[in-house]
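Only one chain is shown below, in structure tokens, and it's the form predicted on its own.
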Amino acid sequence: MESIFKGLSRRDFLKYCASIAAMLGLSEIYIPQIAAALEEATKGKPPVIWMQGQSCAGCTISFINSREPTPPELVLDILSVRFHPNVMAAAGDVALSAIETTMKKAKDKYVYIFEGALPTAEEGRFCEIGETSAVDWVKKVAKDAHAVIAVGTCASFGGIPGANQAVTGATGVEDVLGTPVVKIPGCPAHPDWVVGTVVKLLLFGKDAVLAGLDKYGRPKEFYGTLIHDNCPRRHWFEAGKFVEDFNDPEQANYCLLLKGCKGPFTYADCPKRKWNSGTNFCIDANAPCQGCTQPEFYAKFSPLYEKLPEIGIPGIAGYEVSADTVAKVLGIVTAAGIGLHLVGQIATGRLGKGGPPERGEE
């Protein structure tokens, strides 16, 4: 049979298959489904208009790191990317006349994906693209998208430009619309959410990627597990070891939580798919995780490298609890186990003797 991508045989792509159902956590039973969905896309290739905002377009430099597909497969084989500040080669008119034309010709068809945060103050001023706000350019466009993509926590709810609101007004993609938008939130994100997730719009279309979704927007493919819950230092969380000091050999692998790890309050799938080709991820490489993924990413989880005196606890009487409720819930249920009790510890401030004062505190 004739190959689908360019020097690709008919079992390279078939094992391109397999490794696409991987990536979305599906059955080896679909990979006919996904081999007839992408011969039938690259028939059509359907168009993608990426735009950027207040960005620093660290999500477009994660996705052209993308291995399955390569970058030249997704954007020259399986999609059409009619518009791209950073991979494409026209500038000024010519490039935006693409988006007009786009819009134009293919009404309803293509995909909208906007990275970076929109400033709303000063009427978008704080953004541009050509002498038209980003804002702007956000209402017009996602109009006639078939479906829109936030790319990257700041596109999905502010980010670090967010962290700056009350000078810029930056915020999140839905928040203009508001509509709900797909969000694949990360700083930045995984080429692996990124292509999967337009992968799946293209295999089930847009109803199956939205009822997908958790309350945040996210596909749940991607952002379904607690991170904590796969970390691989999670036995010295329940052990009571933890790192106080850096420069501390015999601390080297204790868990991070003391150093502001965020991973008992995010969702993502980073331990298990890992970054840089499946090399590594934040934990791996002795770095907390900032929980890049949640809408707390930047400014409720600053700083960074402090652990928060109060935060919401998953799984305790609902996500968001604060100390005093799982003091209280620690009251009543007291034989819950050592993972319960230690939950209870950092979220009233008591954990671990000999651990540093918290802020406030003596």
Given for the second form:
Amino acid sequence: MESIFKGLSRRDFLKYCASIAAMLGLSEIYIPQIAAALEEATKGKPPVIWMQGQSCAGCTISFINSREPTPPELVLDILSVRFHPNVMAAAGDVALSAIETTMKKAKDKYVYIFEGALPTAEEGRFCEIGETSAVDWVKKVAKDAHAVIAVGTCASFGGIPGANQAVTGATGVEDVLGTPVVKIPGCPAHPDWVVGTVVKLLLFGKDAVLAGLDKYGRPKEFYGTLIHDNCPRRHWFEAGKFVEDFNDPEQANYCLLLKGCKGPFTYADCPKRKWNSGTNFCIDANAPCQGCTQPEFYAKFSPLYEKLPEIGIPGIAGYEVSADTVAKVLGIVTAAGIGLHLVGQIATGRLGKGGPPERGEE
Amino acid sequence: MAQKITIDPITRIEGHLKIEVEVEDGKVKEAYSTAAMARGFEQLLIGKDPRDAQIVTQRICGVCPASHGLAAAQNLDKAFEAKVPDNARIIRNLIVGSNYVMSHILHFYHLAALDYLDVMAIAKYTGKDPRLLAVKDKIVGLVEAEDTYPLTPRYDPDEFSVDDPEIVTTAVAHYLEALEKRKKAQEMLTIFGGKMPCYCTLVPGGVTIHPTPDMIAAFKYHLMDLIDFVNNVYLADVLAFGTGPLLPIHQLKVGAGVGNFLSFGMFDLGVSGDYKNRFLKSGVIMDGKLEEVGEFDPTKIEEAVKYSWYTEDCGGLHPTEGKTEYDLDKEGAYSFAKAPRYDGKPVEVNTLARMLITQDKGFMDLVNKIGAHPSAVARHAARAWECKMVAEAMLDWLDELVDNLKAGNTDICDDKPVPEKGKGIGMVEAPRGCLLHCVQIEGKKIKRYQVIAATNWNVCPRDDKGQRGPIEEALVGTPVPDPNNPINVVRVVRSFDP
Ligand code: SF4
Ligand code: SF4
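Now that we've seen the form predicted on its own, could you pull up the form predicted in complex with the partner chain?
The next block holds the full complex; its first chain is the one shown before.
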């Protein structure tokens, strides 16, 4: 019980390990193993360089919303945050010197976290730090890093700045580096997803993290399930009851498909984990999932409040959609055998061309 | 001979900012402020569905997405000709109010305080308070492990830095406690907002969430705890610092600024979007005449681009006619920020502007106590006072919501389809100042979208007449006795909460 956990009692420490197990979706029998590994792995705090490109700092603000470990523990006890633009005491050259020092002294040991998109147009001049472009920083700092983690949808896939690709050439970190990076998308990323991934990196090593990524480079623990599959409103989807007017209290718990819900396309564990210490999440707040963890966010998911045309017509009209999503949506509807209302509407063409069912038509 | 100092990046702010100053005889003689990043939100919205705007524009700033969302929504309310129900107006106030509390706490403790504290003085703490001893152990532990990040490296503490071990240790304990409190303020927000940063319950015409008694009770529970912290810790700390160790900087008028102040007003009390009926008042103060609050006239806003990386024809326009087209090779230009002007003049926007314009008696008494003139320290004082005012007002707004619900008024949204054509403008106050969004809709799509973010007003470069931006002006005269240690420069810049 040395190192960074010396401030915690054994009981608190085990509680903490249990929360890590839960965060990573592991069973409780792993707690002793996690405890042992954590004690071993964190004898020295891992050095972290956290930089921002075309970001809004939202992922940072979200990161310090972490419930377990708490923000002070994160910043002072668990990580050795060598550079972070919103947190560090230094400014200017003094701040940049911390990057240089870390790169030299902790070569191949530091974790490089990047937040925000990278503007590749005009030699990177749309985002400069210390008169060097963010693009050049990424190439330089990633080279000697132990691992590179793209935090948020901007750094992962270009995100919202990516919708202005034509002008600033905004894109994700992987595009610039040309090598795979671990991606924690979300607009912003959920603190548990970031903390959990860093902890997993400490516990089981880089290879284990890389082996557990999905096809978009996201850790499967957090992005392994479709929002729609775990949605608390799924029964309404199947019953064909949809929110059409936000104002109507009768509809307040109905399925949000017709209000543009991207839950049927989006992989993340929001329905289980929820946001801000488990307080709420989009769909529970009667707001459609915007699909913020997907590569399609934002431009390809716009209009956010319109039903994507693909959803209404699986197998009926010939719209292009990724096969697994269609199969899944269609599979759910038919296999459940109770999506009759919706299927009926699709069949009669009322949903098919994207229009919501008329009120009173039911 | 003037010496040039470049500070890039300015840390502990949102965004990328570079400051260049010329120092002569130990004082800043000339200053240049460079916004060093652009994403092009105004362009990426063109051709999109208007309803996306309040979601997309929240991503302009992760610290104050709540305000961007509101400005966009009020803008769209007008374009959609939607009548926002009373409950929605109140819920929006509660959401944005929660973010005020979170943002002000974050700014003082986490973004600004390190400029005034000699953290290493903690090692000399000799008191018996177990909580402070724990803080001491923590810091001493870091020093022993030779890992004092992120507290070092730093600028050297100077004559204005506080090095009393008792005060510093208490302040650092509060820094850590404040990390938890700001998180709690976000949790409070998400009761009605769904998720934070970037809440999801805001739509043109109102909100999506139907308030229930348990939501209201949970909100109140969080709020009482935060009011306690704001009054007894945050405000108390700011008063203790402002009337004690930091009084000399205030008396030297470090960071005074342009003397022109603007506020759009904030927290609608009557009809949603009516800037003339707000809890924090709209108005203008010009030429340092702090007693004379004039009426705000939205037609007097214009953006200059002579020193900004935009084509010349983007300049001299009211935002409703605004244009965004980059020219990165433009001669003389040094910033991605346009230079917004009110009645042809640079104006300071932020909490100090709002408090001076609102003329709240409690704040005015406070101002008179430390000397009634703008300064970096005065901005921190204004922020703490406003935080208290807004937090306490939220209790009244909760009561109003309860009364509405009891009276059977459950409306939350005038849920309208996208109009074929329309124009809107949304003017609110973000925690850091005046925030304007405006939209033009044609063929149910966005044809034009323009934003003047709060920080733009303050960090902007010179205008066509060569008038410095507010931060540039505030920097002129700032003492820099040691050019290798320009700590006062970052103090002034950060006091604006850019
Ligand atoms: S469409 Fe959205 S609201 Fe409806 S069941 Fe699927 S995820 Fe839930
Ligand atoms: S529910 Fe959807 S939009 Fe909301 S946070 Fe999760 S992935 Fe993002």
